[in-house]
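Have a look below at one chain only, the form predicted on its own, in structure tokens format.
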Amino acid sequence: MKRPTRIDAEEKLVLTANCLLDGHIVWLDQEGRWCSSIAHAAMFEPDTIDAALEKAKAHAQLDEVVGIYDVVVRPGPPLRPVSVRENIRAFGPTVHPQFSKEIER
């Protein structure tokens, strides 16, 4: 059972996941693949989420990835996820520069 998402009226939802060969956590772009950065996420709205998570909860197997599920971001160059656990999945530790990710625009 899918939990119930809360949203703002600017906020958007993106599908992430983790491949399961090595772990990567993964976004879902706009033409249906896997990418490893969030600045390439399809962004979806609330009414559309549900067909889309369906959708690649069906491909998971062939496309090799699991535990997919949506996140709030916050539109603009770059995507932000809303929750601070999203935002380390996304962007890396927050601790120190060194070991976070660089931001593709």
Given for the second form:
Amino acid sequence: MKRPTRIDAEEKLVLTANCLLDGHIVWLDQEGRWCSSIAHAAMFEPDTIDAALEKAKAHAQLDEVVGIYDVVVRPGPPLRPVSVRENIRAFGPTVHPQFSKEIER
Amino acid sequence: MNAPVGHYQYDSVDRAFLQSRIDEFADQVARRIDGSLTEDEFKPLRLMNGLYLQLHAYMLRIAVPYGILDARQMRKLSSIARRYDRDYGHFTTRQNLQFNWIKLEDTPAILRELAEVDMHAIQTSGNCIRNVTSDEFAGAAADELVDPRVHAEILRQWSTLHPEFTFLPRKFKIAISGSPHDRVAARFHDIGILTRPGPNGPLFRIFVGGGMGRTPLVGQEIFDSVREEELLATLEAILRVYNAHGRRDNIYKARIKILVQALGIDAYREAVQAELSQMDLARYRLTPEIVEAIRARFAVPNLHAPDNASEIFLADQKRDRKFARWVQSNTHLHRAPGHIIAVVSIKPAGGIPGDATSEQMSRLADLAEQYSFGELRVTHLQNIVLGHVRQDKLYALWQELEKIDLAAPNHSLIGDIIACPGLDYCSLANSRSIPIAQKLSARFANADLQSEIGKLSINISGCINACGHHHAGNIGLLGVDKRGEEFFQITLGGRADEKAAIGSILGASLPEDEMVDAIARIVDRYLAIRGPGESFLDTLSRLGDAPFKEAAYEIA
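Having looked at the form predicted on its own, could you now put up the form predicted in complex with its partner chain?
In what comes next, the whole complex appears, and the chain from above leads the way.
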């Protein structure tokens, strides 16, 4: 059973996953495509996230993604996850600046 | 046979097995990509081949049995780092190597390349017996009683794809040493083995139920003197009792340490003896012939040094103070005259503990060939050891290490920090470990200061799973995430040697940006109050943690 997500007022939810082939982190955008930048992620309210999650999971193999789950974000700008973990996923490891997401793009 | 020094030489059976295993995994990868296998079906299969899905990419953990590599293997790791990863690898506290940026579709090709040099990633994950670890100075140290590598290899062969122990309640870690000075953290393993000579062959003292994680426990002695011929039967029986009675209902209570704690060591021993009494012991008998056949697949280095090797060595130290300081911290006495063991620190000031670039790996392979019979050892402290260096050649080796930024004189000193990958790479972590390690090693970069502080270990874990062994650090740091902010809990007094102890929590956790100053105040307080010749642990033992608590929580 999915663990309830703690979410404060003003915070939203986005969907994330890893690419099946290379494991890289992706975010679900407004058009239902998986993109590499959290800046383009579609934001959901708590009452709509479960349906979005279920729909994304149903298409996971076709979309070549794995491990889909929701992440609490502060809308910003810039849009940023609440937890340290998800910030590092979104923007890259802090100890290898050359691998940061910004540089990759 | 042109066997490598230090590790077992594969034969055609070993190589054929690896090829068939890679073919099997290549097929599983293809079926995962085409959707024939779901992620739930594929996950246990990839884990059995050392492939994790971590925070940013797939991570491949490659086994380095008992921590020993030869130069061609190190060169292959360097080449894989360059071709398939991001030009570096990470040496782990289990004497393995991890690549952090692997593509799923590349893994069969990587495994085929590894097999070319008799390497693989089998049993580096999953609920099985993991890579057996051993003393980084094995077969070389002056203080060693028995070279543990032959028995480590026997344990590797016994445990690899063992049909009964492929699906244990939880992962299982074994370490073996043949020195009275415990350099393998034997008492913090599921099974820790210390071997010594007996009147009719080696005897094995066995500890069981040690471990870290959320329930840290020091292992307890289950048998004092197991004979060589009974070693495998005894281990088999210990594992069988665990496999039958270990908890499978709760992942946090599934390790053998919980079962040993629940039953008590005496009841566990009785259960093992009952199991032994009904086993076909002849089947498990480790005969002298078997041991010798394995031993024959290890080459013996020709340890001949010129008579004046020690004189040259002393003169080199006298001439170059910087070299002398490195010798003081980063070498260990060798059993053979005119030789010495060199510890190559993979912990440059401000660097990432355990990370080595492909260029450094390649150069280390060259240096191993030039100075140490082509042999390298990965240590559980995340360093590299060249085990058999001639004393008159050590100065030249050190100069080469300086050129590739691997000559930090900090082995066992405060700069020799153990840190797990933490939240920068690990999907289980709650906080980052590496940045704190980098900041601390930069803060204490001064070699004179490190020397003045003396032996002091700092271990950092990014979560309660304790991969940075924080419970065993003289100073341990455990990271926690408090809703977007990293905090660290400090423990003092841990040690992993023959006096193994779990560190005690000092007090409330501190924010990440206050940690380095807090540790520096603890160290300053130690320097101010220590008695003559007292180590950090000695002072802590004499005065308790009150002075250090006062220092750590002092308001700046």
